[in-house]
Each structure stands twice: as structure tokens, then as C-alpha cells.
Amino acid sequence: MPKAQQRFILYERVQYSQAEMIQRSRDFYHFMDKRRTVRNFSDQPVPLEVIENILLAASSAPSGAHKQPWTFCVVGQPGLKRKIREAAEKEEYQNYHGRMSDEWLADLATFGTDWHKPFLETAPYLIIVFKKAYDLVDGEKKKNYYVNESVGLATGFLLAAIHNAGLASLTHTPSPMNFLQEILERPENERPFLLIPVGYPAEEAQVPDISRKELREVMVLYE
């Protein structure tokens, strides 16, 4: 049976002068350029409403056929955070002691990281992003499209929203991540995509003194 035609509404335009566009785009770049990965978090509480608003912003991302193939699991319970840390460190220990190549370990060494992940308990919230390989509707599988691309876009929105709220984050990918599906008892159609601690940076938090690629290195203009 064919689906009903999607209803359309008039697009609400947001329009600026050229001068405003240039200024706003420059201001946003400078704001986002201050976003950094943080590994030292404060345990200062964060209002749950802030997390909810951040996830609403993330969910405004585009997705294949508007399937929105993501689930955001928000973990604030200390016991559950401890379980996640223990399982993550178990996998990370294996990564740092045999799974990772020498080249990979050398690249990580400059940032001073290792298999210890205390931030998984310290940060007030963990947001675990799950991707839905397919939807389950009344027990029937429904196809999703461009799942990795869609969830990647939503995660980008999520990181920008976290920064916009004045909070810090870390994109953590313990591999393999199947333990997250088990600990959080997620259904068979969901797969862990990313683990993101969210909170205020610790007072003594430091970040590497790095630079980003220049525009000429990332942009190719055809005009």
C-alpha cells in the first residue's frame, strides 16, 4: 500500500544582509574554533534540561529519508557510569597492549592518553549515541538509509550544541563497543556509535596546544 504524500509547509526564511552574513559566519567560526576535546572534567552537576535541549538540537540534523536513525542514551547514575568505565577500560587496556599498531600508539603518545578513563565517572553525564541499523515497528524490520552519515551529522550538531551551552565534551570510542549495548540493554537494532562525556571542565583542565589546518588545506574552490 503506497504511503500518503508528505505534506509541505512554507519555509521560514532567515535572511541577513551580506555584511551581517560575513560577520555572523566569522563570529561563529571563532566561537567554534574554541571548542576543544577535554579529558579532565568537574563533577559539578549540570541541569538535565540543558542536556535535553542539547539533544533536541542534535535531533534537528538531517537524515536519510528523515528516518532519524539515532538514540541518545543519557547516563547520570553513578553505578552505571562505573560499570561503563570498567568495561571501557578493559577494552582500552587490550587496545594499548596489543590491538593498536605502533604507528597508532605513537600518534596517541603525543597527547598523553592511555587506557585509564576516569572521566567516564567524573563527568556528570555520559551521552551514548546509538545508530539504528533498522527500525522495529510492531516487530517488523523497516529499512533506514545512510545510517552512518545521518548519525555522524547528528553527532556534529550535538558537539556544537554542547559547546554552545558552555560545556565540554570528549568523543570516546572504546573498541569494540558492544559492551554498551549490553550494559544499557539496548534492542537488537541499535549499535553503539560514540560515547561522549559531558560536563564542565575541571579547574585545572589542560588541552594540547594544537593548530587546525588552514583553509587552503581543506578547501578547493571551483569558480
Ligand code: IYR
The other form holds:
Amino acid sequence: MPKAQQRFILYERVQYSQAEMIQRSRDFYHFMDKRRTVRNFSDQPVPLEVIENILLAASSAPSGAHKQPWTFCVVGQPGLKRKIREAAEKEEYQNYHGRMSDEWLADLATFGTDWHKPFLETAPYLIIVFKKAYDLVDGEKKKNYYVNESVGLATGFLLAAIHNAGLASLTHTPSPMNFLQEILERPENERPFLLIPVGYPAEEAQVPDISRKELREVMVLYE
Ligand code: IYR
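Alongside the form predicted alone that was just displayed, please also present the structure of the form predicted together with this ligand.
Following is the full complex, with the preceding chain placed first.
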């Protein structure tokens, strides 16, 4: 097989002075530190164009061999949201009534979660992230690489983009979530990865009073 020739172009670098770097990195940290997982959404509509921009930002994430092995399903249709809620609650009921260990339930106690998932209908959009285990090109299987890492990175970009737009998100993991593949009629190469309700937070939305690990707990310096 002939070796594919990739054309190279000059890298458009973004450059700042050291002082600017310090300021920007600090500002970005403070901005990102304001992101919280929100479980109470307003039903106020969100322009689809915002969602489209958010998804373009997510899709700019690096991926194994630049395969971009993801699909983002955007669900705004009320009937479909209801279907998803019903299926998710059915699984979650089982999770909270026997499938999750006592240790797991104790770890979740802080967050006040239970099997009820009203946000799946309230949030104006549900973004369901699918990972592509492999690509299907004209019915032929093509390999993807580092799929979990790639889709995890894209989802991280996605959450940052949602926050940047001034919207709230929830990384929801109904389990098992193969019902999403059926309801959304996705092809066999796509597997559900995460379900992310997006919208404005409810007027009086509350979040748990938790803090984040300090730098010394997460950073090990070898200098
Ligand atoms: N998937 C369940 C349980 C749950 C699990 C973890 I780990 C969380 O951080 C939060 C919830 C649910 O969505 O309720």
C-alpha cells in the first residue's frame, strides 16, 4: 500500500509574555474552579447554535491517530427525553435498591442522589456522548485507537465549553446504559459513554458544599 502523504502547515502559535501566562493561567483556574455539577435545571430554552459551538469545541480534542472516535447525540425532543428518563430511572432504581454496594451508597450520601432523574426531562438538551469502538466505512470495520482516552478528553473539553458559555452540566452515568443505543438507534460500532444534560441552572439550584484537593495533594514535583 502506498504511504499516505500528510501535508504539513506552519503551526499558528499563541504566545504570551511570562506575566501574561501567569495571569491567564490563574484566571483560567479561577474560572474553571467555578464549574459545578448541577442537578437542578431550568427549562429555559438554549439556542441550538450555542450547543453546536460547544460540540465543535469538544470535537477539537486530541484523539488517537486523529480518528475523533465520538458522536454527540443532541436530544431536545420532549418525547425522546421522557423515554430516556424512564429507561434511566428503571436502571437507577435497581442500582439504588441492591446493585450498588453499601460503600458506594455511603460515598454518594453527600450528593443526595437517588433514582429519580427529573433533570432528564427538564434540561432543554441532553447530550449523549457515544464512543466509536471502531469506524464503519461502507460497511467495512476501521480501527480506532485509545478510544476511552480520546472520548474522555473530548468530554472534558465539552464540560469546559459548556461552562464557558455560562451553562450548567451534569455528568450522568446511568448504568448500564445500553438502552441509549437502542432508543437513539445508534449503529453497532457506537457505545454510550456519558449522558450530559445541559441548560441554565434552576433559579435556586443548590450544590453540595465540597472543596477540591489542594495542589500538594495532586501534584508531585521532580525538579
Ligand atoms: N449513576 C447513579 C449513581 C451515581 C454514581 C456516582 I460514582 C456518582 O458520582 C453519582 C451518581 C446516579 O446517577 O444516580
